Every structure is written in C-alpha cells, then in structure tokens.
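The chain below stands alone, shown as structure tokens; this is the form predicted alone.
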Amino acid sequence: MSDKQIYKPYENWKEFNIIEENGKKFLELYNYKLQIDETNYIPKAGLLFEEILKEKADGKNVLDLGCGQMGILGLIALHYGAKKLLSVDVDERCIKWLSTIIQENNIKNIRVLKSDMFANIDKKEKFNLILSNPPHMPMKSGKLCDSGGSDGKKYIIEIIKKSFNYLEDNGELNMMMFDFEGTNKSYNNDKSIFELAKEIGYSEIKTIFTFEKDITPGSVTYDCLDYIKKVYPKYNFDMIKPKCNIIINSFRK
C-alpha cells in the first residue's frame, strides 16, 4: 500500500507524483520511481529539459555533466530514446545514490562516474548530446549545488569550453542558465555567453527554450537578488521576470 501525493514544481509547469511506500519517498518519473532522501530535495529545475529532450535524445550518445543524485536529465534523455548515457558528478553521495535508484530501477544503458568535470573521462570519449544543469547562482558563498562564483558563470564557461572536445561532429551542449547572466545579450561589461562560445568554435549558439520564474521570497535567488543586481547593473528585475534559459551550441554542422 503506497501513498501518494501531487508535486507541482512551478506554478505553470505540469505536475508529477510522490509517492511514500515502507517509510521512503519516491518521485514518479515516467516509468521510474526514484528515491528522494530525507532533506526532501528534488532538483525541479531538471524537469524543464523534458522539453527538449523529447525532441532531441532518440539514438544518441548522452553525457550528464554533474548528474546529482537523481540523475533527472539523463533519465528524461533514456525515456526518450537515448543509445547510452553516462552520468557525472564530483560528489560521492550523489553517484551512490544514483547508482542505488539505477540498481532498484533495472536500467539499462547507463554508467555512472565520480569525476570532476571531464577529469576522469577518457579523452577519447566523444558524444551527440552534452546535457548539464550546473550551480550558477550569483553570490560570493553557498552550496555546492547552487553556487556558480561570483557571477554565476564559473562553471558555465567552463563547461562551454571543455565540453567541445568531447563532442561528436555535429554534437549539441545543452545547457541551462539565467538569461540575467548575458547569453545573447550582456548585462554587465563581460562578453556574452554567445560571444564567447562562438570564440571557442562553435557554429550555432541560441536559446531553444525559455522558462520565466518568478522571484519569491525564501527562494535562492530572492536571498540574492541585492547582489545579483550588482553584477548585472544593466538588467532591469523590476520590469522584467527573470527566465531559465536552456540554450543549444553545436557545431560543424
């Protein structure tokens, strides 16, 4: 016998359920059922690439860039298609707990690695769909989860430019960001993420997919809007809601 319970991640996205069997939680996600530990935390943000990776995960080769411990992007892109996938993250518990969910689960096709980065990927090792969602808050300290540096863009740029020689030719980077960090546009002096992705080689870089998100107090980005707005003078948060967006650079089309 299993509870069960709604689970609306933002206020106009679709829902999910929860269900609690033999004391445990677990989110229902399509065929799966995964664990969620005891501090309640589902990354809800990784819900949104359902969007495009219906779209884009059939047949391919997929790497998770800092999976966390439920694993959501890589999973979404195996429902839909997905060749193989391999799942990333520095963080010990999370490869632990991910492995756990893929034991209880039986999936198939997936490997999971501890590794900073691309630090313990073989060099040789080359992929379609590069999917990441990583700490890119604003702010001068925080949780490893959710702190992106001093401007948010620590690992992005990071990511952007190491992730381009492990891909395939024609090979897609997936990525989710503010658009208050610059992706077309700069809101501050810096160069925008477009700029800079295409001085790195890629040959397409543009948003395929934008989620507005409001700014409610309690929330991360609420605690740091003051600074936030510091390191972006040029973005006007009273006239415009803050979106996610998931941007697509590929190249050597």
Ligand SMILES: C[S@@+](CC[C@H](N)C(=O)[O-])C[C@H]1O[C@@H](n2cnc3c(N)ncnc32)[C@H](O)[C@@H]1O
Contents of the next structure:
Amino acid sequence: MSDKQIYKPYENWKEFNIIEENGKKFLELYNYKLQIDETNYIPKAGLLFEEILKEKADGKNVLDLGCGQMGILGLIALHYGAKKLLSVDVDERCIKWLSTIIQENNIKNIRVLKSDMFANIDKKEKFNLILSNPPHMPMKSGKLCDSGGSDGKKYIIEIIKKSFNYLEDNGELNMMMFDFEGTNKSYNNDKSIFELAKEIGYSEIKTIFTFEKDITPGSVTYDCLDYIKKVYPKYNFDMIKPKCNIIINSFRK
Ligand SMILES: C[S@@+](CC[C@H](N)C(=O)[O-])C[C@H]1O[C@@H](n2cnc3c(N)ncnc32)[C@H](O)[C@@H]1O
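Provide the structure of the form predicted in complex with the named molecule, given the form predicted alone shown above.
Full complex below, order starting with the chain above.
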C-alpha cells in the first residue's frame, strides 16, 4: 500500500509526488524513488536544474558539487543522458544517504565522494559539465547547507575559480545563485560575478535560467532579509511583497 501527497516546491512551478510506503517517505522523480531522511529535507531550488539539464546533459561527464543527501542535480543529469557522474559533498551524512539511494534504485555510472569542494577530486579529472547549487545564503554563520559566508559568495567564488582547471576545453560550469549577489551587475561595491569570471578566463558567461521567487515568512531568505539588504544595499527589494530571482549562470571555459 502506498499513500501519495503532492509536493509543490514553488507556487508558480511544477509539482511532484511524495509517496509513503511501509512508514518510509520517498520523493518520486522520473523512475527514481528517493527516500526522504529523518530531517524531512526535500530538495527545492535544486529541482529547477531540470529546466536546463533536459537540453544539455546528454553524453556529458558531470560533476555535482555539494550534491546533498539526494544528489538531485546529478540524478537529473543522469536521467537526461549524462554518461558519467561524480557526486561530491563535504557532509558524511549526505554521502551515506545518497549511497543508499543509489543502491536501492540500482543507479549506474555514478561515484560518490566525500570532499571539501575540490580537495579530494583527482587533479587529473576533467568534466564536460560541472553543476552546483552551493550554500549561498549571505549569513555570518548557519547550516552547512545554507551558509555562503558573510556575503553569500564564499563558495560561489571558490567554485568559479577552481572549476576552470577541472573543465574540459569548451566544458561548462552551471551554478545557482541569487541575482542580488551581483551576477552581471553588482549591488554593492564588489565586482560582479561575471566580471570576476571573465578575469579568470571563461570565454562565454551568461544567465541561462531565471526563476522569480517570493520571499515568504518562515523561509531562510526571509529570516536573513534585513542582513541581505545591508550587504547588497543597491538591490531593490519590494518590501510589501519581497521577491528575488534564483538564477543559473553558465560559465564556459
Ligand atoms: C544548498 S545545498 C544543495 C544540495 C543539493 N545539491 C540540492 O540542490 O538540493 C548545499 C550542499 O553543499 C554542501 N556543502 C557545504 N559546504 C561544502 C563544501 N565545503 N564542500 C562540498 N560540499 C559542501 C552541503 O552539505 C549541502 O549538501
């Protein structure tokens, strides 16, 4: 017997099924049944990667950096034809949970590795596609999954810099961030992310997906909003109904 519930990560986006079987809960995604752990964490923004991966995953050798316990970005890529996948997280708990999911779903062509960013990835490995939804919330301290350091860009910048040496020629980094963090335009006195990526040597830099999200009471973004406004004073939040854009940028080597 299985019970079905609807999971709708965002009001203005698609819905998924959560099923309950023998006291265990699973997120249903394509032909995968991804068990939800005791923290009840269900991916949200990461699922938006589907919008780009259905076009570009086919045949690629993929790295998912900060894969989380469900390894969602990489699994979407595999579904859309990725040839090989390396899923990496610094959190041992995520590595163990994802390894069980892989076994239970009999997923092939995937390796899972515990690593602090690129630290344990063989320097000789090259990827066609690096994917990341890194911790990118501006906060001085917070959960491993959320905290991107005081301006939210600690990992974003590290990933842009280090990915360059792990990409095949013409390979591409696709990374999620918030628009207020200053992608093609800066909202404080820092360089924009695009300027920085250009200096590193990426040849083609662009936003490939934009999703407008309401910042609703109770969300981590809402709780950090007063602080975010101080870090990015030039970004114009509508204070009656605050919104921001979740975006995926592409950095081509
Ligand atoms: C925003 S969550 C994204 C999880 C998943 N990719 C998704 O989209 O649902 C960020 C992930 O990065 C991991 N992480 C944090 N710091 C890391 C580091 N230094 N190296 C590798 N992974 C890290 C966290 O454990 C967490 O799983």
